Structure formats: structure tokens, C-alpha cells
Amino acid sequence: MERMRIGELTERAGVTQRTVRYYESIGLLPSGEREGNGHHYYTEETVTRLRKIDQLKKLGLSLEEIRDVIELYFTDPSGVQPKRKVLGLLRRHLADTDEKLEALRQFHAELQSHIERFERWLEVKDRE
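Generate the single chain structure for that sequence, in the form predicted on its own.
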């Protein structure tokens, strides 16, 4: 299995070293293998994992949500379990978005009502 140092890993995966270290610290990535010289070494699976994390972020998943599903992509060769879990998360995001949209519609209507009330009041004052 080919091993690489963090510089090559970040170049191949399109992320920064800081991102790799952060993902390791929050459990999204396993720490690289450390050798006697203190260097960390990573495998092709780490590149794949970083790319999958990026794809899931682009779907709108939080890092916490990604942490809950990422392992499934590497333990379920069929891909069914992770897709089902992500589908559930996306449905929840959609429901949350619908609620926010409704709240914005209500806020819009309230603003419109206030504007109309102020305009009517000013019209009366202008005629006096």
C-alpha cells in the first residue's frame, strides 16, 4: 500500500494541512501512521476519505453529520447504508428549510403590514 506524507496528501485531496489536522482532531480522519522520525504517513484511503468529506459538505451536511456517516462509506461496500443515512439527513434539512421559509414569509407579511400602516399614518399627517 502506497504511503504519502501530508504534503502529498493535501495536494492530491485539494485541502490544507490545517484541514487534515483539524479533521483528525474531531474524528473525521484517522491520524496518519507515525514513524520513528516523527513524520505522519497516509494512505490512498485517506485521500478517498477527504474527497468523500468534501462531497458530503457540498450536499450541505455539517461536519458532525459527516462524522456520523463517513465510516459507513468504508464499511458498507454496497453503499446502501450510507446513502440511506444521508437521504434521511437531507430530508431533515429540507424540512428545516421549509420551516425557515414559512417563518420568512410570515416576517415578510408582518413587515409589509407595518410599512402600510406607517404609510397610512403619514398620509393622514400630510393632509392635516
Contents of the next structure:
There are 2 protein chains.
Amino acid sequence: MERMRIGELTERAGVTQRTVRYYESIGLLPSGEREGNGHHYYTEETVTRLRKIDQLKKLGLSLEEIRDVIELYFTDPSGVQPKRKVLGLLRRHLADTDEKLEALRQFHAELQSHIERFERWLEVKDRE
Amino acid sequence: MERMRIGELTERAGVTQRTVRYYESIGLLPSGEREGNGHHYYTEETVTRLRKIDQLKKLGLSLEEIRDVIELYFTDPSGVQPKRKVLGLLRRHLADTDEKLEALRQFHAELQSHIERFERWLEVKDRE
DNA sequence: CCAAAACATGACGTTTACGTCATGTTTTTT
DNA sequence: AAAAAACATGACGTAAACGTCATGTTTTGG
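I would like to compare: after the form predicted on its own, may I see the structure of the form predicted together with another copy of the chain?
The complete assembly is shown below, putting the previous chain first.
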């Protein structure tokens, strides 16, 4: 229950094989392969990593930006060199996330009120 | 202090002329022109509109999605033609937004706990 | 009034993030 | 062991969202 090949990986992570290959090609995913045969083998962490990449994408980061920070999400404090710098970066991401959450909530509210206005308008029309 | 041409418009809205032209070409912005000469003229509302578009882009909406909803910010229901269709679109956008919100919340939580791990690690170090 | 700046339009180019064959090898199923 | 399924690699294609000339017209500052 550790090593899997690309088929299982993509199914569990909800991405296509092409996506994985592409991420490997741009250095966003380590291309853990080699077993004599040409096949790549992946672990549970690769799944987590792909999911994290997806989250960061939804935050609006480009793959290049993600490549610059993804490591931070997979190293533990004891293994990182400029710890305070990393912490600073993480905090900025958190702040960005806060802002985006707020903006999204507002958009959500706006959408809802637009919808309600429409519904009221249609209700009136229906009664005629 | 009402009509302006594209130079002023783009400066005030913080976008390029090409962007405006592109938006006009895909029906995202009304191309308010005509004055005998070939020049396009815009108003304060166009500036607001461009800014709103930028906000929505930052939320991760595509220009197509934005085109579906942008009118709602500038007209009332009675002015929208296929009302039931628009209502359906709005509901889909609302559902999408719900999902995005949920993903962001989860990311936020994970990021926070990651940060806390870092902070605890540094605290310990500081006491040494 | 005339040169410089601003504008209009068209066409081709570019980047990101993959999709979609095509072809050959490896694994799995029967 | 043979056919089917999965995998590897390469190459070409694509959609979104503009960027960047090129060329011609209109406006404006001196």
C-alpha cells in the first residue's frame, strides 16, 4: 500500500496523466521513477502534493509560483534553513487567503442578492 | 467631465488599450463609440465596469463567466432578456462559488496548522 | 498649420496549462 | 501465451487572454 503507478495516482488525485507529466516536466512534481522497466512509481505523498497544488491554483497562484513555494508545505520546521523567512512567507499566504476568502464571501453575497432580485421579479410576473 | 477616450479610460482603470479592445470584441464591454470620427467614447461607468471585471478575475472567474454576470451589476432584472436562463447561470455560479469557498477554507485551516507547527518549533528554539 | 501624439483596425505572436493522437513497450488478464 | 489494458515518450494542437507590430486616420500642442 505504498507504491503506485500513474493510473492510480491520477485517479486518487483527480487529475489527468497529462497533467502529472506536465508537472514533472516543469519541475513541479518529482518524477519518481526507475524500476528497471521505464515505469514511474509514486507514493501517497504525491497524491497529497497534487491536491495541494490544486488548492494553491484555486488561490490564484500560477504553476511557477506554486513551484517556488510548494516545498514549504512538505518540509517540517526542523529541516528548513531560513526558518523565520519561511514562516514569514507562510504568513503572507495566510493573509492572502484571508483576503481572498473575504472577497469570495462578498461575491457570494452579491450573487445571492442578485438571485433573489431575479426570483422576486419572476414571481411577480408569474402571478400575472 | 463625462466623455473620455480610450487613453484616459485605460489609465484610470489600470488596463491596456488592447485589453479594452479585446473586451469589446468578446462582448464584455459595450463599445460605446461613434461620433462621426471613428473614435470610441467612454464614461465613468466604463471605468467602474473595468474595475469590477478585474475584481471578478481575481476571484478566479473567466472572462466568459464574468460576461454572464457583469450586466447584473449595471442593470436591474427588468432589463435582462432571457431571465430564466440568467437565473440558471447565476445559480451555477453560486454553486461554483460555494465550492471555491470550501476549498479555500480547508486550505486556510491547513495553512494555519502548518504555521503553528513552525511557531512551536521556533518557540522551543528561542528558549534554548 | 504642421509635426507629434493619440486613436482605429488588422494581423500575427505569445504564454500558460494542458488535450489529443501516434507509436512502441510493459503489465495484466484470460 | 496471446490479447487487452496500462504505461512511456514525442509531437502537434488548443483555448484563454492578451502583447506587439504595422499602417492609416484624427486630434492636439506649439
